[in-house]
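Take a look at this single chain, the form predicted alone, given in structure tokens.
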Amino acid sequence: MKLGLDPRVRLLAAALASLCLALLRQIPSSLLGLALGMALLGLVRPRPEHLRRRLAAVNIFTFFLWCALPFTVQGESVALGALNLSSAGLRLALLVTLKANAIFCVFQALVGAMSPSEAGCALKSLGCPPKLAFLFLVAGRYIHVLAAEWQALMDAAKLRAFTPKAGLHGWRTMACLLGLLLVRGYDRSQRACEAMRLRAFTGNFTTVTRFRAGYADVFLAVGMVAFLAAVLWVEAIHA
């Protein structure tokens, strides 16, 4: 479901929430932050297949933390069968997992459904440097072009009986494909630049999009600030 909210308010709310959640050090406040993210996701109702794939990518990272931190962080030992785990390491892994999932849920709910052009216009309206906003827009547009070029190169290699695998031939072929991708990307950027100059592009990004904040945006901002204040209060009383 697409939110009918001002993209500027959504970006600011997501940035403020991520900053507050990243600074948390207590489990109860992190759980409350995760509840905030899940509540926002429940309101937005994103597509389940996209949510599962992105959530899996986030938790693959945290899985490696669970494999390393309980054995490397010093602290009181906890016996788990034949293993001696550090309670401080377990707590740290749990804390990072909760905060990572909370920040992901907040960004997925508020920013995930935002198109690159919409996000770029919102960044410029918030005072982001024009060149940085323009770079974001171009990257959002042409990353799909580069992905299509890479897929075409891989298909051509597979038609010539190439199988990606570890080995001298495999690494050499992949290096050649990456080099071809860089060359094709450069050629495509030159053609895009010439096309933009023919359309009177002077290096400054201009847009006719105008954002207007409404009552729903005020409600989101006030609600987000109030909930984050509650999270920080829980953090303070458990410190």
Given for the second form:
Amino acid sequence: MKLGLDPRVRLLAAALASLCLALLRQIPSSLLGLALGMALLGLVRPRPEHLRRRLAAVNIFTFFLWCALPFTVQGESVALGALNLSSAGLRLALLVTLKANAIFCVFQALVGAMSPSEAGCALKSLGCPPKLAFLFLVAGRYIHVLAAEWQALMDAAKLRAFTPKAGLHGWRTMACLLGLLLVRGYDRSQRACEAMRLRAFTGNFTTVTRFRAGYADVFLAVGMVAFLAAVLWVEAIHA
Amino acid sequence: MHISEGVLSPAVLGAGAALTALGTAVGLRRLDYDRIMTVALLSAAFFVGSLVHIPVGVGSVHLVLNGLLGVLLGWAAFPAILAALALQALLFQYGGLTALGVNTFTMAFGGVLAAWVYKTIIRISGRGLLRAAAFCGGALGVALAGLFTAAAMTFSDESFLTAAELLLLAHLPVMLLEGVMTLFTVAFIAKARPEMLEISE
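Would you generate the structure of this protein in the form predicted in complex with its partner chain, following the form predicted alone above?
Below is the whole assembly, all chains and molecules, this chain first.
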């Protein structure tokens, strides 16, 4: 399901929530933040296969922290079988995992379904520098083109019996393919630049998208602020 | 290389965002509309290239490419990396919004410093040492990014010190690989499109 909400409001709400949740230092308030994220995600219901892959990307880093922190942080220790784990380290790892997943859920629910061009236009109307919004829009537009180009280069190399192996030959071949990708990107940018100049492009990127905020947006904004205030209140009680 | 959200302290997040804003402002001011298309495309290529897995031993690692981007774009690497990481946060949920400032700064500033070293070597020795300069640029880019990341973690919470040291140690082989890959890539570009090495001039 896609939220029929103004992208600007979604972006601002997601930014505000990320900022508030990133500042938390207590477990109960982080749990509340995770509940907020999961409730929003439940409303949006994104495709599970997308969610799983992205969730794995977030938790690779937290997994690394779970492997390192319980053994490296100084302080009281808890015995778990033969292992001596630091309770402060366990707490820190839990806190970071809760916060990272809470922010991930909020972000996925509000911004996950937004296309790069939608996000670029919303950023521009929120006062992001025009050159930066342009970079974001154009880079977003060409990522799939260049990814297809890379796939074609790899396929061509594989048809010529190249298998990526560790070693100087494999690395040099892949570096040349990477160089070729950059060269093709450069050539394409020259052509696109000339084509846009022919169409009287002077640096101003006009868009036909018009955003309009409605009652649902006001509801989202007020609800988000109220819930975040509750989270910060729980944080203050437990501090 | 990406630090997830919720790891760093508010002060470090704020400092990262401020430094990134500064670097991006410098990068954007030096960037005119004639070159912005090229920077955008190279930013997209950086995005694609950083997803490529390079075989090492029995496993594989993915490249960071910030040194290479710094060598090609100079200060424009700041807005380019910011755009690419924002897209990654949007499309793949790597890093994220609050950590965007810190993640951009660690990679982009590492790239800018690496580019400075690359250019200094070229200025002193001419094109003769292009390969050595490219190796230094690529390796230094990752080394500095790893160092800044470790520093950001340690400044956030001293308990992260050992974890940060481990992270830095894990970056050492990536550093060498990145240097080798940057060497071959720059050598290829110097043969195929030498004008690409002058985009940042």
